[in-house]
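Take a look at this one chain, the form predicted on its own, written out in C-alpha cells.
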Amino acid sequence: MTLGKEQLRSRVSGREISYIPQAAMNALNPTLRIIRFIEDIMKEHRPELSRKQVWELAVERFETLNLSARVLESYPNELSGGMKQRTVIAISTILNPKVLIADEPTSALDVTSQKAVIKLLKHLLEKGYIQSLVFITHELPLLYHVTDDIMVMYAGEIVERGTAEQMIFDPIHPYTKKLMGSIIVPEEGMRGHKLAAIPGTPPNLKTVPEGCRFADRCTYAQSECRQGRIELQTFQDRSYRCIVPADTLREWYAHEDE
C-alpha cells in the first residue's frame, strides 16, 4: 500500500498480481496486433528478451491454451468472442503472476464458451503459470467447479466465507441461504431442493441502514439486527455475519423446509 503508482505498475501489475478485466472482449486496442499487448508487456517487464524470444514465449503459452501462433499476428476483430476471450488471458497470464482476478470472465459467453474459459483457468493453476485465482461471478453454478472456496457479499460486505462445499450445501448466512436457494444448482444433493426468492431490493450504499444490511430483507430479523455493527463470527471453520448462533438459524431453516 506504500508503492507509488510507477512502483505497482513495474513490481506488481502483471507479476504479482493480475487481471482479467470485466469486458475482456473489448478489452483489446482493435488498431493493434496481439502480438505488440504482448511485446509491450515486456519491454516493461522483462527488457533483456529479444523480440524473438518474446516471439518463442508468446507462441508457448498460446499453443498451451489451444491458440496458434497466427493468432499473434491478427487484430482483435478477426477473432471470434472465445478466441478473444483466451487471447486476454494468455496476455493477463504471460508473466505468471501470483494471483489472477478475474472478473466475470465468462460473462457474455455461451455455455460451451464459458466451460472451455473454466478449463483454461483450471490448466493455468494446475501448470503453476498462475498460484492462486479470485474468481468474481454472479453465476453461482460456476463456482462449485472452479473455487476451494466462497466468499459472499451483499451490500458491500462480506457476509458468509467458507469452502465451496459448505457455501453451496449448508449455507449458514440467511442471504446465503436464500442466494443459493433462488438457481437451479444441476448437482447431486441439490436436485429436488424449493427455489427461495429473495423480497425487497438492496440498500442504497450511499446511505447503508445500521445494523445488518440485510436485515430488512430478511425473514429472520429482529430488532437487535439493526442496532450497531454486526461483526463476523467464527463458526467451526467457516464465519458469517449475523447475531444468531448458527445452530439456530439450522434449526429454522430446517422449520421452514418442513
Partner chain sequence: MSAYGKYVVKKFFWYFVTLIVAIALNFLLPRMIEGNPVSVIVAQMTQGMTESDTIKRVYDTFAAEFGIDQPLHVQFFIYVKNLLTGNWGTSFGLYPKPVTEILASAIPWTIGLQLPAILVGWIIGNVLGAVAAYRKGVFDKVIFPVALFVNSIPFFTLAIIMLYAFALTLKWFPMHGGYDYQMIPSLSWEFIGSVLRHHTLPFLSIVLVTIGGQAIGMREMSIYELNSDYVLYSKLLGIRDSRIARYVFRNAMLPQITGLALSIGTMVGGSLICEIVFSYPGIGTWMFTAIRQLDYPLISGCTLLIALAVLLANFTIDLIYGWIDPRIKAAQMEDQ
Second form
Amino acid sequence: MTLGKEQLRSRVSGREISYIPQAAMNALNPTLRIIRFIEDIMKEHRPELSRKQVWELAVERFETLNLSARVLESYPNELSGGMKQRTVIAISTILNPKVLIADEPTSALDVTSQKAVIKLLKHLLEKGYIQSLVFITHELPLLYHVTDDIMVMYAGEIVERGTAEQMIFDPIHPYTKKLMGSIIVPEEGMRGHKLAAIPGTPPNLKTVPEGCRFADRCTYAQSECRQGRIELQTFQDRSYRCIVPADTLREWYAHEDE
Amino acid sequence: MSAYGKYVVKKFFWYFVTLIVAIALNFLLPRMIEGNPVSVIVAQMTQGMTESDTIKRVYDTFAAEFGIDQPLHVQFFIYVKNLLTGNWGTSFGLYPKPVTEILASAIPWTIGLQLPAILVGWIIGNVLGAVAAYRKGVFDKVIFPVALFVNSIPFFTLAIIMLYAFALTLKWFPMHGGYDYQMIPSLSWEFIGSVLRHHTLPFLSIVLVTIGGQAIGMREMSIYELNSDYVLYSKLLGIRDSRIARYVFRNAMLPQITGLALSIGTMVGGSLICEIVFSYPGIGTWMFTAIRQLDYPLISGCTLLIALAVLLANFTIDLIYGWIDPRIKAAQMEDQ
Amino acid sequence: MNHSVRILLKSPKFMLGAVLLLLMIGVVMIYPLINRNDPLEMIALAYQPPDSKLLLGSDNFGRDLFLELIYGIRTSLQVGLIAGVFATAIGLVIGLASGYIGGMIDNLLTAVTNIFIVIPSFVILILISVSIDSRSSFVTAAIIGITSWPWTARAVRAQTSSLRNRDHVNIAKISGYSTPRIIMYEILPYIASYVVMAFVLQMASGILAEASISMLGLGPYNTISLGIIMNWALVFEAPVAGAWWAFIPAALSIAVITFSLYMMNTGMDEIFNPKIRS
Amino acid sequence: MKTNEVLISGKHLTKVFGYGKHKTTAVDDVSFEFHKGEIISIVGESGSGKTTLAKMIMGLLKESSGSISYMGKPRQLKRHADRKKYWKHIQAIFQDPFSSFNQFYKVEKLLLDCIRLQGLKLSKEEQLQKMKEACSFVNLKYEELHNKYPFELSGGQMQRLMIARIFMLHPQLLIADEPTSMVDACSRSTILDMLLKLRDENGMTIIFITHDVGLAYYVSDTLYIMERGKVVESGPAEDVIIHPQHPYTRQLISDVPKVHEAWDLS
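Give me the form predicted in complex with the partner chain now, not the form predicted on its own.
Below is the whole assembly, all chains and molecules, this chain first.
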C-alpha cells in the first residue's frame, strides 16, 4: 500500500504508528498546556469529539496510567523529567496505535523513573492500548524484561534476531556474544567476572568495508569474511549474519569460556 | 503572592533602580562642565546683552534652579524635587518659557510618529521573518538579503533619501514640519489630512528600517524553533503543518518581544534623528534646536524625557512578556 | 584559528563585506595622497552641482564635497574602530569577571549591565558630549565606546558562565593552572569568535552613533565625519536648495559601511554558531 | 590492592547552596574514610548530592561545614599554592567526554601537557615513548590520534584518552564521576577494566561516582549509598549489594533490571 504525504499524516501518524522520542525534555511545546496539545491531536484524528469529551477521555486515560489529571493543566516545564517522559508516553498512545516505537525512552532517567516507565509500557500492552512495541535501546537487561524478540544492529545492518531468552543466554553472532558479555547487573558472581571488550571502533558508514562489517573487530575473522556481501542466515527459528555455522560458533564460545 | 505578582514586583524594583540611575546621570553629567555651570551658561546666553540688571536676573534664576551654592547631594535633592513638582527648568532659547511646556507640545508628535511606526514595523518584520523561515526557497532568498540590506541603512539615511526622492523631486509629500504652517490647528478634515501627509514619509522611513531588523531576528528564531524536538514530535503524531507553524510562530515571537524591549532605546534614538531630517515638530527636532542654541535646560529635559519613555516602554514590554510566556511563571515558581 | 579563517574565506557573505570594507579603506588611504588639497579649503561657489572637476559638487561653503567625503569616511571608520575597541575591551573584561568569578560580583556586574542596557546609550552620549567642550574625534570615539559596552558584556558573561562549568575547565583547575591561564586557554578560545563578531557589530554601531550625534551637532571638532557633512547640509538647508550631492553620498556611504560590517557579521554567525551549538 | 592506610577522610561534611528561602542542602553531614589502593563507589540518583560531594573532595567546592583530612593531616586549600600542592595528588574523569576536552587543542597537546605538568624534562623521543605507552595502555594507537582534534573522536575514544592522561599523571587519588554513562556498552567494559588495572598496578585510590548499582558492584571494593544528601548505607561491596540493610538500598537494587533473577515489576 502506498500513501501520499497527507494521507500518511492523517491516517497513519499517531493513530496507527506512534512514537516516543528519546529526549522527552524537549518533545513538548513549552508554551502549550498538555491538554491543549491533546486537543490539537484529537482535532486531527477524532474531530467529532467536543472539548469536554476530549477532556474526559484524557483524564480517564491519564488516571488508568497513574498520572494525575492535574498534569493535563500543566505546562511541560512544570513537570519533572520522569513525569514528562510518562506524559509523553500517555500522549503518544492516546489514540491506541497499533505500533509504538520507543527510542531510548529511559536513557535519561534515574532507575526509579526508568522502572516506572517500563511498568507503564507493560501496562499499555496488557490493556491492549498498543498492540506492538518497538523498543530501541542499548540497555540489554532492560530489553530482556520488556520485549519478546530482540534484534541486534551493527553498523547499519541487522546482525542477529531471536527471542529475548535466546539472545541473552545463547547468542550466535560474535558481535552479539560480545555485547551480551558486557552486561553488568548487581547479581552475585558479577564481581571478578571477566567482561567482554571489543577492540577498535565501528566503521565509518560513509565508507563501509566489503564483507562483514564487524570483521575488523572480530576475534574469529577469516579472510573469507572480507569478501562479497554477507547474507542473513536462518538457523531454526532465528537468523544471524555470519558465514560460520551456528554450531561451530557455539563450540568456539564454549572453549573460550573455559 | 502569585508567581506573576512576584515577577511584577521584582521588575518594578529593578526599573525603579534604573530610573534613579538615569536621573542621577542626567543630573551629574552636565555638572561635569568645568567651573560654575551657571556662569558658563549665563555667559553664553547673555552674549551681546549689556544691561547688567537683566544679566543679574538671568543669573539669579539659574542659580536658584541649580541650587548652585549648595553641596552636590543637596543640589540633587533640589533637582529631584523640581522634577517631581514639574519644574524642569527654563529654556534659554525660548526664555522664559518653561521646558515642560515645550516638551508637552512636542510629546504628542513624537509619540504619534514613533509608537505606530515601531509597532507596525515590528509586526510586519516578524511576519516576513517567519514566512522566510517557514517557506524557505524563493521567499527566503528574497526576503533575507533585502532585510539584511535595509537593516544596515541607518534611519536617517533612509529618511534623507526619501526626503529627496518623494518630497523634493517627486513632490508627492511635503518636506517640512508636522502640518502646513499656514493652517491653524483644528479638528477639520483639512488639517488632519495635512497632518497625515506630513506624517507619511517619516513614518515610512522608520517602519522600513524596523522591518529589516525584526525580520532578520524573527527568521533566525523561527529556524531555531523549526528544528526543535517538539516540531518533529508533533509531526509524528499527525498534527497538520499549519498548526505546527502556529506553535513555531508563537514560540519564536516570545524572544522577539524581549528583543523589542532591548532595541527600543536604539530605535527611539534613530527615530528622533529621523524627525530632524523632516523638521518634524517632535522631541528630536527640539533637541536639535536646543543643541544649536546650547539651551542646556531643554537638552537635559529632552534626554530625561527620552530616558523615561524608554524605561516605561521596556517596563511595559516586560510585563506583557511575563504575562504571556508560561516559562516565566514556572521559573518564578522554581525560585520559591 | 587558521582553520576558522580558512572557512571564513569561503563564506560569500563574509567575503562580500570584507572586500567592500577593504576597498573603502584603500580608497580613503590612497586618495588623500593623490589629491593633497585641504578638504576645508573653499574652492568654488556654494552648492555647485557635480561636474568633471568637482566629482560631487561643492557644499554651502564652496568646498570640494568629494574630498570631504573621503576624509569623512576616514574619520567615521577611525571612530568606529576606536569605539569598537573600547566597547569590546570593557565588555570583555566585565563579562569575563562576571561570568567567571560568579557569586556576588556576578550579581553586581549583571545588575549594572542590565541597568545600562535599558538606559538608552545615546542619551548618555548626548549628556557627556554636551558637557565636554573640546571633543577630538578620539574623545568622541572613546565616549561612544564607553556607552556601548553592555551588549558585549552581557554576551560574554552568558558564554563564560556556561563555559566555567564545563569539565575541561575543572580539569584545568585541578591540574593547578592559574586563573589567568585558564581564562586565556580554556575560556577565550571558545568565545573568541563571539568577541570578534561583537567587535564588528560594535564598530558598525559606533559609526552610526557618531553619525547620529554629529548630525545633532555634537560631533568632534576640527574634523570632517560623515555625520558632520550631513549636519552641515541640514543646518544650511541643502535639501531646500536641491543640493542632493551635499547629503545623499554621505548618507549612502554610512549605509555601505554598515552593510559591509553587517555582512561580515552575518557570514561569521552562520559559520561559528552551528559549530558552537553542536 | 586495598590497604589499611587511610588516604583521605571526611568528617561531618555539609554543603549548602543558596541562602534564605532558596537554601538547599546538597550534602548533609557525610563522613567517610577512603583507604589507599581501594575503589570506592558513591551510588545515588540525580539530586543525591554525589557529584557535590565529589567536587568537595576535588577541592573545587568549599565545604559549608565539616572537614577533610588528606594523608592524616587536615587539608589546607586557602592559598593557591596549597591548592596546587593538593591537586598534584588528584585527578578526575568526568561524565561528558565532549565537555572534558578543550576542543581547540589536538590530542598531542593534551598528552604533552601531562608531561609538562609533572615538570619532567624529557627528550623528544622520550616524550613520544611516554605518550605511546599511555595510549597503548587504553588500547588506542598514538599514531592514529595525535594529530586529531577531540571532536573528531568518538565518546568512547575520548573517555579512554582521559584514562591515558591519568595513566601518565599517576595521581594518588582519582575521582571518576559517571565516566561510563555516555559511552556504549563495549567501551564501558574497557573503561571499567582500566580502572581496575590502575588500582592493581599503580595502587591508585579511585572514587567512582555512579547511579548504577550494577557498575558499582562490579568495579568497587567499598560502596557508599547516598540519598538526598545523606549516606544511608556503606560497607564492602559484597555486603551492601547481596545483603542490603537500608530500605533505600534495597529499592535501588530492586529497580535495576537483572538477567538471572526475576525483576519485580509490580
